[in-house]
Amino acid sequence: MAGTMFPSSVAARDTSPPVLVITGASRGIGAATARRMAATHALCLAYRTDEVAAQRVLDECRALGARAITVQADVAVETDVITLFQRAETELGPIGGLVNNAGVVDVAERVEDMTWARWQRMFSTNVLGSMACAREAVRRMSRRRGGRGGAIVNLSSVAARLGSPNQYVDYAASKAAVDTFTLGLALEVADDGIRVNAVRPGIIDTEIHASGGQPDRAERLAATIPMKRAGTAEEVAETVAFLLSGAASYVTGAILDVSGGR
């Protein structure tokens, strides 16, 4: 059953589309993932501030056949995360998957110039937000708790293994924490019918570079990548879709690089 994240025995009893929660769904990789999954999943699209962009993605997903809703939620705020999952479950049905895509970066700086507030924002969103969303997903998907199983895909970064010196050491450290969390949670919930994997994008041509003060970063660094080009959000979304699908039914605790060899 390559089109579903549930085991075939469960799918045979329930033919409704799996409900997938995607954080940071209003742009970039989150939006591309939403469009990629729209034909086969009911979608809860979480966004933090850009309601116009989120509505655009919602309209696109509905046009592709998805039952879908948007929910404004800052994953760095625990009550927002709880509300997000409550609404997804109430308005769409049982949760079957999570894509932990929401994340932030900051301007390029050396560590000695970084502020405590920057670190708090970075880790609250990239690490605690991903952990809180995973917690709420596990509570609903775990077979030990009456759920139907499911899959979680965390968005990490190649920065986790490169360190991003002189630029984003804090971002790299936050994504390394996501890698470790992925491995630990995968082992913890494997027997609960939940698979947990991560995708590590490299230089991907999305808006995140502009939010880090370097809108031309993807183009500027393309020559340093073995494949000599930046990747696209759609290429990352294809890997996310694989990890959510039944084609990856024996894959858990994996961290897949989508980096053009970087």
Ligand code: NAP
Contents of the next structure:
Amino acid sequence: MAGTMFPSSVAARDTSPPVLVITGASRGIGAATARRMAATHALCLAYRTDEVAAQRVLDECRALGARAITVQADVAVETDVITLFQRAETELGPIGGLVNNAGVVDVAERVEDMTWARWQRMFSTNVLGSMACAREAVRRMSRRRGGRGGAIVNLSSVAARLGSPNQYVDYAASKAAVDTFTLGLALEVADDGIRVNAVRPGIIDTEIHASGGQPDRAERLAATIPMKRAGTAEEVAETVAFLLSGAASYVTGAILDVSGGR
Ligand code: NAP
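One more: the block was the form predicted alone; return the form predicted together with this ligand.
Shown next: the complete complex, the earlier chain at its head.
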């Protein structure tokens, strides 16, 4: 089972593909990760609003060989997260991994102009949502609780170390929280058979920039990136796949930049 997330001793006993939950799988990095993992994993594709887009990703993953389901779940709503993991387990089997990908930005503003409602949306999605999903995954994967171990990959951002002044300092702060959560949780569950890592994308060409009111952001800022181009969702998915895989069996608490040097 090289390339999957379970240690070889477990894989030898159970040849069914590990179950991977991916949040925000309807588009962008989440969808690319789903396609990348489809040949080797059973997939629970969580989406918030766009059922048609989620169904399209589901069809692509099934065509690539995956047993897969879609589940509508807003990660900012705790009961949605609990139901998401219950359904993943009931309909696909024991959970072996999580990609905490769902995340939001907002329009460019100075901190002095930001509203409480904006911060609540930002933090309940990017931070509380990621923490709640990780909690549900750990409860099921932890060897201490009878689970088989597994791996979690959190989507952070280089904004966590750049601070994103005059853009979205709140987004940067939420991703810094994801970094610290990654480190702390990794150490907490290292002895329970669970690896926890993060990927910090730079400027990746997805629809997230349009949702922040800057549809041309990736193209406009390409020249400022050391590699002189934006990244692709597929390039981020490759790093996520590495961190989930047996090739990263001794990697935990790591935060990998996928940013073209930015
Ligand atoms: P994207 O194209 O905007 O896609 C975001 C996905 O997350 C969508 O499927 C969206 O679903 C989902 N989502 C948003 N809020 C959600 C919620 N409350 N509950 C469940 N799902 C929710 O974004 P992306 O560029 O692929 O980014 C993916 C991750 O990488 C995010 O965490 C982002 O912060 C991070 N990242 C991206 C970049 C970049 O340049 N693209 C850079 C650094 C970090 P709906 O469509 O239904 O809302």
